[in-house]
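Take a look at this single chain, the form predicted on its own, given in structure tokens.
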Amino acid sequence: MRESWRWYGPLDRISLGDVAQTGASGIVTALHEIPYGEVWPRDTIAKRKADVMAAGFDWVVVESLPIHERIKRNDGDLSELFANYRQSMANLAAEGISTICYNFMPLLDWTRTDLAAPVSRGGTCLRFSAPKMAALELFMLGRGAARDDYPADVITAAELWFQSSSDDDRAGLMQSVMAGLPGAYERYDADRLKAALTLYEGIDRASLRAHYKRFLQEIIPAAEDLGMRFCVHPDDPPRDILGLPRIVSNAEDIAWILDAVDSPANGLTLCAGSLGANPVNDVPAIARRFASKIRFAHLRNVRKEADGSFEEAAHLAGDTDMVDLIAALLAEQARRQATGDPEWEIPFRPDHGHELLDDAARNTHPGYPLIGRMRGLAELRGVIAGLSYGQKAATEATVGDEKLATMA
């Protein structure tokens, strides 16, 4: 598996020199400074690639080439947006970059209510509090329909939090929810978020699926022609929020997406944390079911709570059996390698680490500290090394037994 690291380019407070000291060899990045819907110029891509290579890395995955909200809403004449998207793909392919991670989450990217929740032995983590999210929806945005989306005890806790919260608490909650948006774009306040939500009125799960299928039909044939691989990132959290449907949240959703346009170019980013936040998901089983379609992996862990809340755990300490998951990915790599697949290696990156030691002083993008992710990478590296040694020993033992049987 290819050790990789997400780097936000010129926006990142972690330098490529810092990343080099983690031991990672691949960089996962994007042109976050370019507004959604505009073409990524080839010369800008080439410059970013040159910066990455000059520091001793390969640019292994684009994360992500964002999808304009109008495409998600199927809003008006989309021909220019689709043409721009395909041109950006062509420009990436021309620079030898062939794997694109993307998501189809309406309006928001990953969503958390707390960016610095305390961890028991020190440090902080990202957290999603169901009561705080309910408070935002019900009492800050006035979305009365949200009462149907939360259990009664969560609504009671939400009202208690709201009544005891200060203006600063509420502003902090809004800032946390907005923090998942990548790049240097302006975030919404409550009024602007309410206005943005009105643009999705009438778009339910079935219609959003239809819009997504149109996107795939417009883009995947071009990806095939260019020799590219697209891999969708699951929803985070894997549940409807703000009245917006989430349609990449479980195995059934993934199967629908991969069947919607059946192509080697239509694949999956296996995000252990996003899928792991849904109680119905067996993440290692999902990895085995869709193994041949996995082109990229995000390895992180979460600890779930009964009310729908969850928080980021240490990489080997959450609800998902990370060792079993990595074993599934290594088995798929071995299968690909045995069949002569030139793209046998699966790039992965440690995701959403805890802020540890002096991480907080760096003020990095939330969820992307240096030391916390380096700890995660070291832990994952150890698991991979141990499992790989076991695979090698088992193979050598089998070969030895076969030779003995032949001699006998």
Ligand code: DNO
Second form
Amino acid sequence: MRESWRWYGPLDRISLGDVAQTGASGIVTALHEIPYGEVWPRDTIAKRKADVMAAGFDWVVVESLPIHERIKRNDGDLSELFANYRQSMANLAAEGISTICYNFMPLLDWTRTDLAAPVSRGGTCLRFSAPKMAALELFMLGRGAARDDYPADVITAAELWFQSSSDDDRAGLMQSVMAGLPGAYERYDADRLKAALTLYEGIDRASLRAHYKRFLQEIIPAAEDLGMRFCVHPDDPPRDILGLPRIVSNAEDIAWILDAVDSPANGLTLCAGSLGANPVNDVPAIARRFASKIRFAHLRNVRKEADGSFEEAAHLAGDTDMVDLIAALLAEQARRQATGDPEWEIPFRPDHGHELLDDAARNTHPGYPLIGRMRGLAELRGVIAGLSYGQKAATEATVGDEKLATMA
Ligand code: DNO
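For the form predicted together with the ligand instead of the form predicted on its own, what are the coordinates?
The complete assembly is shown below, putting the previous chain first.
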């Protein structure tokens, strides 16, 4: 598996020189500075690629080539947005960059209520508290319909939290949730968030699926012609939020997407942490079921709680059996190699990490500290090395047995 690292570009407080010391050899990045919907110019792509290569890396995955909200809402004449998107794809392909991660989450990307929840042995992690999210929906945004989205005990806990919270607590909650607002450096307050939500009124699961299908129909044939691999990132958390439907949350959703436009260009980013946050998802089983469509993996773990809350665990701790998951990915790589598939290798990145030691001082993107991710990468690397050795030993034993059999 190709060890990769998400780098946010020249403004990232972790330099490529720092990343080199983690041992990763692939870079996952994007032209974050370009507003959604605009074309990524070829020369800007070439310059970023040259920077990445000069530091000794390959640019292995684009994460993300973002989809404009108007496409998600199917709002108005989309021909220019689709044309721009295809032009960005062509420009990337011309620079030899072909794996594209994207998501189809309406309005908000990943959502957490706490960006620095304490971890028992020190350090902090990202956390999603169901009561706090319910408090934000019900009492800060006044979305009464959210009463149907949470169990009664969560609503009671939400009320208690809200009554005892200070203005700072509420502002902190809003800020944490807004940290997942993609696309830009601006953040919404409660009023702007409410206004943005009204644009999605009337868009239910079926209509969002129809909009997504249209996107796939507009984009995947072009991707196929360009030899590109699109891989959708699952919803995080994998459940409806703020009344917005989420349609990339479980095995059934993934099957629908891959079937909507059946093509080698239509694939999956296996994000263990996103999928793992919903108790219905057996992540290694999902990896095995859709193995041939996995083009990229985000490896991290979460620990779930009975009320729907979860927090990010160390990479080998938490509810997902990471060793089993990596075994599934290695088996898929071996299968591809056996068929002579030149794209056999699956790039992965240690996704998120606890903020550890002096990470906090670096003030990096939430979830993307240097030391915490480096710890995760080191642990994952150990698992991959151990399982690969086992795979090799098993193959040698089979070959040995066959030789003995022919000698007998
Ligand atoms: C969060 C990330 C996501 C991911 C996008 C892909 O840490 O995994 O924001 O980049 O959803 O489009």
